[in-house]
Amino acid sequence: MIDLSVLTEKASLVAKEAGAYLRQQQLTFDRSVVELKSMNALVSDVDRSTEELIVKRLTEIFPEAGFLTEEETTTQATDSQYTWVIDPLDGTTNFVHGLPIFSVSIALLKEEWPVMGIVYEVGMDECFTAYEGGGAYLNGKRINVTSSERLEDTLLATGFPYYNFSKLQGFQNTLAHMYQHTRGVRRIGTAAVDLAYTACGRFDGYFEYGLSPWDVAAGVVLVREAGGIVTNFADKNVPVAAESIIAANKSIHPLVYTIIEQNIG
């Protein structure tokens, strides 16, 4: 039986560290080295040395877990009912283009359900880390989602579609609505991080399609955590397995999931 919360302490060490070199990495990074990995997805060698970086030393504190990595720098496989799902730099366009916002992401599921999760948005220096049953926190601090019961109280988070644009008018007149109807909508880059600030409250709301695990599985923890819901676009618990997400507090989740429904579908 492992203990969430020591394992999340020794994790979180992990993304700062990871945190850090990023940072550094970013001082002197030449954007002319940087590959696209499909239709509008960046990726570097600092990706995948960051994500080397991160199995080597989760590999270290918890050595029968296996791995869902983004680079698939580990082929490490494993009959463990625990894996680790890592994105090493989420936000790797702002990163190339000098943006201070992007975050290292680390979360942990058992038998596919995420029960711990950390993202360490380096730019801010902010360690965001939840487990399941015990809060969430942001740099040691308990954080919870916003108490907002109308739309328009809300700043919501969204990201853009970049190679799936099978729902794109539907997803433009959701935004539509959301102008309309909200404080604002932001885009920041970086689905981790738009799930943390989620779930501190930063963001009343956050929803997006064209996802993967490793985008959303940390974040998840933290909203649910805070008090928040998650689902997919169908309303359905499964937003780790799933390409799409809405995330936000009992009462405006219903609120949005219900104009995506009628645009999207």
Ligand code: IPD
The other form holds:
Amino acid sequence: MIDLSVLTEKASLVAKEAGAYLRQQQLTFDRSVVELKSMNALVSDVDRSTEELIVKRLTEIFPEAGFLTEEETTTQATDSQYTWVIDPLDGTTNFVHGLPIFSVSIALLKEEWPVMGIVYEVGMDECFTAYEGGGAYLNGKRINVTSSERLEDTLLATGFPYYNFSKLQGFQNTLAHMYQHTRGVRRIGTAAVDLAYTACGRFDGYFEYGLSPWDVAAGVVLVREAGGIVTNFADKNVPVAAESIIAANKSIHPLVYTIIEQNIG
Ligand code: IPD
Ligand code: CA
Ligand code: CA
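Could you present the same protein in the form predicted together with the ligand, rather than the form predicted on its own shown above?
Next comes the full complex, this chain leading.
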């Protein structure tokens, strides 16, 4: 029987160690060494070395679990029902361009379902943690989603499509509606932090499509444990809503869903 509370504590130390390494690396980072994985998908040796560090540490604290990692630095096979899902650096474009907002994202799945999430936002030294049934926390203090009820009172977050333009027209129409009916829409460049900020009430809601499991798995646990709702664009309560995601408080979620449904379908 694993103790999620103890594991969350240990894994958050790993996230902070990785974050400290990233903070140091950004000081001397040379943008010319960046590679392109695919269209607009930047990657550097820092992404890979950070991931190796995280995998090593998590293997030490929970050797039985498998891994699903963005940079694929490990192929450790396991028959465990537990899988770590890791994005060592969420917000690589920010990191590369010297912007101070990027994060380490670590989630634990049991079978398909995310049961623990840690998002460490490096620039502000903020560690968001949650495990199933235990509530959500920011640097040890309990956090909750907002209680806003009207779209007009919300600040929303999103990510702009940068390689998958399959829903572009509908997405732009959705944005046009949101510009006119909310306090504003932010694109801060790290999905993990978009979700963490939704969990702690800085954002009232967040929507995006074309993501991968490691972008959202940790943040999904944060939002659910902070009292919010997470679904995909079809309003389905899927375990990790990566292909498309709407995360918001209970009142705002259906309002965002309705606009997306009308414009994107
Ligand atoms: C990206 C960020 C960004 C989102 C992209 C992701 P990366 O992750 O989360 O906010 O809009 O879709 O790929 O590449 O910086 O790890
Ligand atoms: Ca990412
Ligand atoms: Ca990444």
